Amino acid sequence: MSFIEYGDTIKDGDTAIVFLGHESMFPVKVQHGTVTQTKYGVIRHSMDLIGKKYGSKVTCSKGGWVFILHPTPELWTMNLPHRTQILYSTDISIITMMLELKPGSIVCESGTGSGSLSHALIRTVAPTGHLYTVEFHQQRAEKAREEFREHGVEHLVTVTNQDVCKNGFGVSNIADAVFLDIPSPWEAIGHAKAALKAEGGRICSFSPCIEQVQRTCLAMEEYGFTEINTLEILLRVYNVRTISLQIPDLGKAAEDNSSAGFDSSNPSNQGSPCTNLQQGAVQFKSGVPQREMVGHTGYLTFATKSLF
């Protein structure tokens, strides 16, 4: 099983993703003689997952029945145990865009954290990119490297234990974009520079109040950047249900259809517009906005590495 190359049946060993409904799911690894219990009942490994397909309908001891899911980032994001503060997948994805990624990108992360962004990248750039995560906690660093072995993936990100602030990135000149989610990016914004390739790159700084933003961008300015901007990102979910609104009576229609004699029964005028008037309803489809939303997550700061 890896995150970026899907597997067909579970093996043993696998990370899977036990999906019981759209807000209820969490991830599982498969072991031989291995139960997981869930509110169906119990999920017996050696039985119900290992040599099945990705996908299955598995039914619990109970009765209920859940799926079993190939992971993905996405559905790991939403799962993941959380050692610190994630990105979702709105801003990963605009983050993804910015800085240009692609299969045989070099990126430079900090910080690893849990690993929501890191799993993201390292898909964008397989089969021959790399990603040099700097992890200041080493419990954390030492927790990302062994969940990538995990999820293998660990041939395409090296995890490095030390202050990005003070030490940098461990490379230099071999980046294509650098990523900064750290309490002063202002501080790491030479250090990025000096890991971006030499023909230039790509830089975003991840921060949630306005202050750091501030203090970043000039940061960005004094160290030659371009093309400084930042974004906020809002996502807004409109759920789509059937609407049945009230037709009003004009009194036209009706003094229309009289005078000409309309017949409502003949099945020649079934169907027409005059017979949904004659009910008095009709139905449509319509979007309608979520009472709640997500609100601010953080400001985005994405700049250019100037060639000059």
Partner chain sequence: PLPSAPRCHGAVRAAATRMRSRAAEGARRSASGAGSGREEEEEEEEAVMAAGHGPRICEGECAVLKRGDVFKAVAVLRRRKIIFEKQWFYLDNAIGHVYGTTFEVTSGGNLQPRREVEETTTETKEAGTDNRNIVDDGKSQKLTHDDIKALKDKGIKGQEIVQQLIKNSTTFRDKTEFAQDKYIKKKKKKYDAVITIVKPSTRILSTMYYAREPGKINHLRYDTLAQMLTLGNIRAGNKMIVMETCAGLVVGAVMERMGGYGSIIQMYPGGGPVRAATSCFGFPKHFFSNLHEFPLSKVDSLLSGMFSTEMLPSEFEDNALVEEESNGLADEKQTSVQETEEESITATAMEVNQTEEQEKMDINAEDIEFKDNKEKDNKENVREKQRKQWERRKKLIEAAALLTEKNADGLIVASKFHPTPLLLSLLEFVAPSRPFVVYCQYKEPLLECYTKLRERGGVINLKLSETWLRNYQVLPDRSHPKLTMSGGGGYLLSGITVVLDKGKSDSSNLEALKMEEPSSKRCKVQDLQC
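Please could you give me the other form, the form predicted in complex with the partner chain, since above is the form predicted alone?
Next comes a single chain, given without company.
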């Protein structure tokens, strides 16, 4: 396995994802001789994991079972240990596309944070690209380096421990794209421009507050960036449920036995998805939105650096 390439069987040293059911999962470092506790019992790495195919069902000691999944940046994002607030796949997706990232791209990122976006960027630029990521917090920078090593991607990424607003990304005129997720991005726009290739590139800044966005857009304009565009993207999830609605009792008309208007026993009512469960209820399938949803993560501002 690797975060940048699929493997078929679980090996010693892999990072695997243990899936317990409905949005319940956690990462595990596969190691000979170790065990992992789950609510369904114990998983013995040597017996139950190593050599098994990814996607297999593993029965735990108490009889319950789990699935072992191959890691992907998306699964990692959902399960990584948070050192900071992270970016989720919804934002990561649009960032990747709008920055025009692909294999071979050179990307600069700051701050590294918990490495959620970093893993996704590395995946996209592999095998010939590179990620230069800057983090001003020493321990976070070190933890990120450690994780990249463990995940077998250290050759695709360089972690620098410095303040991007003061010292930039440590490279100049080589990046196809720059990403900023820092408190004062307007202070790093100049450095971002310097890191980008002479013939141009793309930039993205992520900020939770509109005031930050305003300052950043102004700075982008001052530094000659074009095509400045701010947007936000939100995910709406639907739960698929079979819903049963009762037919209200409207009493009976004097003469006839059937109720006027809506006839619940007529299957042609309401179209195909409805079936009559029992007298007095209609069933249908629905995509029900969640009670609460993420209403805001941050504003994404994109722009282009060009020669002209």
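Residue numbers count along the first chain shown, from 1. Being a predicted model, the structure only gives us computed values, none of them experimental.
In the motion between the two forms, where one rigid part swings relative to another, the hinge among H82, R140, V171, I233 is I233.
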